[in-house]
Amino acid sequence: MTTKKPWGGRFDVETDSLVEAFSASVGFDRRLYKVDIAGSIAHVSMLAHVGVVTDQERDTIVAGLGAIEAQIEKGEFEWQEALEDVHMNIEARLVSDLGEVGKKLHTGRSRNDQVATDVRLYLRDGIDQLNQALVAFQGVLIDLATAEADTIMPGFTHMQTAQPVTLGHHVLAWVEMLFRDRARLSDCRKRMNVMPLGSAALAGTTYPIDRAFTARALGFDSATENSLDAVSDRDFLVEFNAAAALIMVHLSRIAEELVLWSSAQFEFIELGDGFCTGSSIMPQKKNPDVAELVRGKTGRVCGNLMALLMLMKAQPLAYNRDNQEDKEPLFDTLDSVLASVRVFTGMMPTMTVKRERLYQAARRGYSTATDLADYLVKKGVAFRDAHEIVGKAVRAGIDSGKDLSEMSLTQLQQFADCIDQDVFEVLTLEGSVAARNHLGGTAPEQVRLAIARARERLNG
């Protein structure tokens, strides 16, 4: 196959090979083999569908490009440096293998709305990809919600004991970020899904081409609007970086907790072995090294968001060389929330709960101390009083050793002389957690309701 560069006809030097190893992006773009292939085969239906070229001659350069993605497929096409990226290195082989009639294939179009169209449908598929597996995480999670719907533990603010709420209502709090997560991938899908293809290097062809054509036989909704916009926009790259940096941000909130929770000083839970590591020198430990990959690779997909953000930020219009730099921290962030949702997906379903070990944590910390003031005010007791008048309550308990549903009604009534014997059904656990009955609130009524709304949602 030659090496002789499409481009080649200005210049009377050759490229430095200095300047070939440091401009190629064939090492990592190839990977848009497949939709390049795609996006050409749909261009040249155009070309024989308008008369630029014949249906033969439409046929063989199909034929030719299928031979040349089985090649790929199979491991045997020889990448090139010295043709640069992806596109000239197919071409180049198409030339090679069918002679003149493959050099009409790029008839009406340039690299810079080729490529732009490439990226756009490689991203397509791998937001698709994403939000099959955000749906597949969703379901393990409610699954896990269903199975520890009544199973108390402590809330937490700032870190410290707060009130008491349900698993089942926690883990539906994770469920909640996934579907903004899906709605926003959702929204950058639908304004990303519009054809560069036919806005040529800056400002169309003079080929009477058909663009509504090609955008239909590539599944875009319409046809981009203005050429030198189309060829140099990146929005949705920067886009989709924001919203999966949202998702790892998400996913490393969740692995933060489990990370905590299966720690000998909380002990809530315990990950599957087949998800954890050891210690090279103490063999005691059983280390959560997912949650923490996971933590980890959040920094990794927030630095691709800043990467795109100052790649775009001073480019004039159209297109700029810069841009080659966009894909691999499109590749990198799609690869990397890929495998942190569906690592994710796996080891959730190994999770052991240790409930009792949940319920006795949630009985530290005065996590009823809310629901003493809120009877209070029930009594009559304005609500700043009340709150006056439980936190004396809960310094009492504090020096006493005792959480304020092991006092007596006697001790109690020392604060308040309205308190009676039916306090006691608010200080337990379950009172505090089955009073919040409400849309939204930690009650096991309110959670089942929840997740049967969450799987119609996620179904629907």
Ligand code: ARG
Contents of the next structure:
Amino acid sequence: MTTKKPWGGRFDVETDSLVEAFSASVGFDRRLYKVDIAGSIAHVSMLAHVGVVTDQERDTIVAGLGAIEAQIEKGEFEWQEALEDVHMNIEARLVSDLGEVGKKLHTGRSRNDQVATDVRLYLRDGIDQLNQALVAFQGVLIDLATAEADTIMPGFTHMQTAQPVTLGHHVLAWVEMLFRDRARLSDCRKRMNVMPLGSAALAGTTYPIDRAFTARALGFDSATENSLDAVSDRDFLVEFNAAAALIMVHLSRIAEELVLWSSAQFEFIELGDGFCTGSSIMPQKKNPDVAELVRGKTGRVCGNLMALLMLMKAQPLAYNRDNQEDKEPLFDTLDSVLASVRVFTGMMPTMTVKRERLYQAARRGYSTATDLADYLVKKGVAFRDAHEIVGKAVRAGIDSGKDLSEMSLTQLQQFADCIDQDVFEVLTLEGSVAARNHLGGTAPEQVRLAIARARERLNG
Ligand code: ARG
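Having gone through the form predicted on its own, I am curious about the other one (the form predicted together with arginine); can you provide its structure?
Then the entire complex follows, led off by the chain already shown.
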């Protein structure tokens, strides 16, 4: 059976079957059905408002679209590849259900402004869902930071032990990344929330349309300024995907730390059984696959960003069919990021923190060496000299297998005679973290203040 094309009027020969399969997008763009129908309802309501269709015609079309939506939701709608995309599938069905009146829906509209509107509506909802998911993720992280505000661990630079920090402070660093991610999403949402409908194919339309009416009905802040730009602009997809790529890069950094920390060599944490998998050959294994998959999905989301940038590169105005290629990267990015954030949100509360292991790890690696240097400075030694003195003490410690805090006072005094008994207060891990007691510092007291502020920002 050959399906009659809604645009078939000027064609003598039917579409080649290769082309039909090659150009059809309904296999993936059917996901837009809900926003497509919402857009059509707003459009026909506007047409009635300005008198291009009667109120009765509007009501018939709105009811017809509602029936189609219900069918799609029940899985009973028959999608046809020959009808190319979601837009023509729904419209053709409306015409076959309603007859003549169904043909009036597409008055003063083109698929070009229709699809540009649909994608914005779809992504707007996606951004809202993603923002909600990020809020939930930040919530569990702040809970974790609260429980671990006093937990001491080694802080790393170059992946080498640097200075002791609190785990609460480390987790709050992740929370900050996510605050910036959410700010980027909300910024992108603002620029995106402008309505292309009314731009028609590229030049606008001859009907007396009321674009402000349609924009209001669909929750857009305004209507686009320029019809050529409106049908061809996909900046918002690039912006969103850039924000999403950065979210994934952040998640991959968290993932990497979780993978390292759960190894037998670190043994800082254990992830819940429900969020790990075993090996088919090595019985002892418990693998952090969730974290690894999140790390892995970062690659495809960054790839999608590149795909969208290259899709837009050198496209002349206005709409080009190239733009149909925008949907798969968009859907894949949305699915990947949402799933990753949600699975991390589920996993975090299953994590056991091995506080004693963290503490012992912080004791190794001379993590309080800077504290000793600062101590000497307070006793009047210049910082560069203090650095040299402590370097020698560390060297001696490495040779004798002792941490600085394990040396006796006499041993320490060999390096600088101004060292006193009070040095042991700064050489302890507790003393070291407590001393960094300022905005942005790792002291438990500051972590608690930062948590209070983060909770307020989260709810505000
Ligand atoms: N499926 C098309 C897309 O996603 C819809 C717009 C088609 N417009 C056209 N003039 N062929 O971009």
